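What follows is a single chain, given as structure tokens, in the form predicted on its own.
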Amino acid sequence: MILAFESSCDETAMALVDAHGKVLLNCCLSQIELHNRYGGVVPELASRSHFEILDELTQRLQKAEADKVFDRSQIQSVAATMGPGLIGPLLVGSNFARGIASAWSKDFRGVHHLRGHLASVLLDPQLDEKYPGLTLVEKAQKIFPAIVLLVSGGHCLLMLVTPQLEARILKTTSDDAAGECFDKCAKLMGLPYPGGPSIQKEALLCTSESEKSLAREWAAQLPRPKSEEGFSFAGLKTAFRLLMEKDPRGKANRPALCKALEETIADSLLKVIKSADDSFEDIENFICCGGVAANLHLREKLQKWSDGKDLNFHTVPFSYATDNAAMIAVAAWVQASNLNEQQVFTRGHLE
């Protein structure tokens, strides 16, 4: 088993995952209520909260050991997110994990946060049904190499990824990420943080023909990226604010506004993906992961596009789309050994 910790932002998480991907322990304590009043994450508050929550996670770990959920001798390694993320929270979580590794005489594996998201697709129970009895490493050999869309609050990346999670970046963000766009637009509408789930909940209420027509009208007015070289959402945030200010129908038709925003973000992502068509040659699998991968409308659009391209579409289970420690454990199992300590993020490659 690998014991893993994730603390890159506002979740303090711990998980225990075996070589076949069975999650024996999965704790994820969110700080959303703490940061909601500010409309976003406050780094200093996040760091202090991680300290407090790790005490509770330690107690849960001790109880799991006492209840014989695991035996300490079964743990092969201790892993933790090393970056990217908020510096304070990363230091709190990774140093805590290093301390456990040292105390228990286990090796330590550092994991790039984005590799955790890449690996999260291996937690899909459908893979166990399709490939019963395989280890995580063997499952990775089945669905990688793949083109992966990683879309979250801080990143929009299109990558070519190997079974060992070595990644080459094909397209990246020119300015702001899709998840941040969801958060900022939700704040403009008075919806709670995080914005993605709040906007999806409202968009699902857009059911009447008049609302759907209004959503299509607004979606047609909102901008898509002018360039196909990278993902861009800074202009969309501004355009959405101006639309709300200029069109008085917006205040009374929030579900239609949210539906229009979802449609525009999905279209914007697909426009850049389609521009990388030549990268899909000889590739059979397309994967979507990251927090925004939990958006139902985006999943439907990507599934339809993948079917048209004769690609196998894989995505992450909803419970593992946002930050969690299980994905960090899976990445620690699968990634090439030379990546265990080498966690520098550079344009062109995840190194």
Ligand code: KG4
The other form holds:
Amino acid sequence: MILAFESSCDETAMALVDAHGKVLLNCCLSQIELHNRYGGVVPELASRSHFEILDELTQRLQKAEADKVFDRSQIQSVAATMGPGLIGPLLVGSNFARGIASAWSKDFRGVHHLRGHLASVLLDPQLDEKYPGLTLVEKAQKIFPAIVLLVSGGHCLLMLVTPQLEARILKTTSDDAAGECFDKCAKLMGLPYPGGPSIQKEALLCTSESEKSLAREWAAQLPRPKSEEGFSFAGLKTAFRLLMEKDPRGKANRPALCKALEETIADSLLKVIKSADDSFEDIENFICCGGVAANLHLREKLQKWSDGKDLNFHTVPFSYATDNAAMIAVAAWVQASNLNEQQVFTRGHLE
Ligand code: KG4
Ligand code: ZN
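Structure of the form predicted together with the ligand, please, following the form predicted on its own?
Following is the full complex, with the preceding chain placed first.
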């Protein structure tokens, strides 16, 4: 088993995952309430809060050990996210993990946060149905090499990824990430953080023909990126604000506004993916991961496109799409074992 910690932003998470991907313990405590009143994450408050929550997680770990969920001797390594993220929270979480590794005489494995998102797709129970009995390393060999769309609050990347989770970046964003666009537009509409789930919930209320036609009209007015330049969402956010300001129908039709935005973001992502068509030669697998991969409309759209291209589409189970520690444990199992902590930090390494 690997015991892992994730603390790169405002979630303090701990998980215990075995070599086959069975999740024996999975705790994720969010600080959203603490930061909500400031309109964003306050790094210093986050660091202190991680520190306090780790105390609670230690108690849960002790209880799990007492309840025989695991035996200390079964733990091979302790892993933690080393970056990218907020430096204070990262230091609190990773030093805590290092402390446990040292006290229990286990080796310590640093994990790149994005590699955690890449590994999260290996937690899909459908893989066990399709390939029973495989270890995580063997499962990784089944679904990688793959082209991966990683869409989260901080990143928007199209990558070619190997079974050891080495990645070459094909397309990136020139400004905001897709999740950031969801979050900022939600704020403009007065919807709560995180914006993605709030917008999805509201968009699902856009059901009548008249609302759907309004959503189509608005979606047609919103801009898409010029595909050859990669992803871009800052212009969309501004255009969305201007649309809200100039069209008086927006106030009474929030579900249609949300639907138009959700569709435009999914369209924009797909437009850039299509522009990287050449990279799909000899590739059988297409993967979507990261917090925004929880979006139902995006999943449907990517599945349909993959079916048309004869690609196997894999995505992350909903419960592991946003930040969690199980994905960090899985990455620690699967990533090239010769990684040292220095390498985990370098940009070149993820490429
Ligand atoms: O991966 P994640 O937890 O954190 C980062 O590493 O950034 O992703 C968080 C992002 C937020 O921007 C959130 O609004 C977005 O994922 N998100 C969604 C959905 N669930 C979370 N976006 C669209 N639809 C969702 N259902
Ligand atoms: Zn993340």
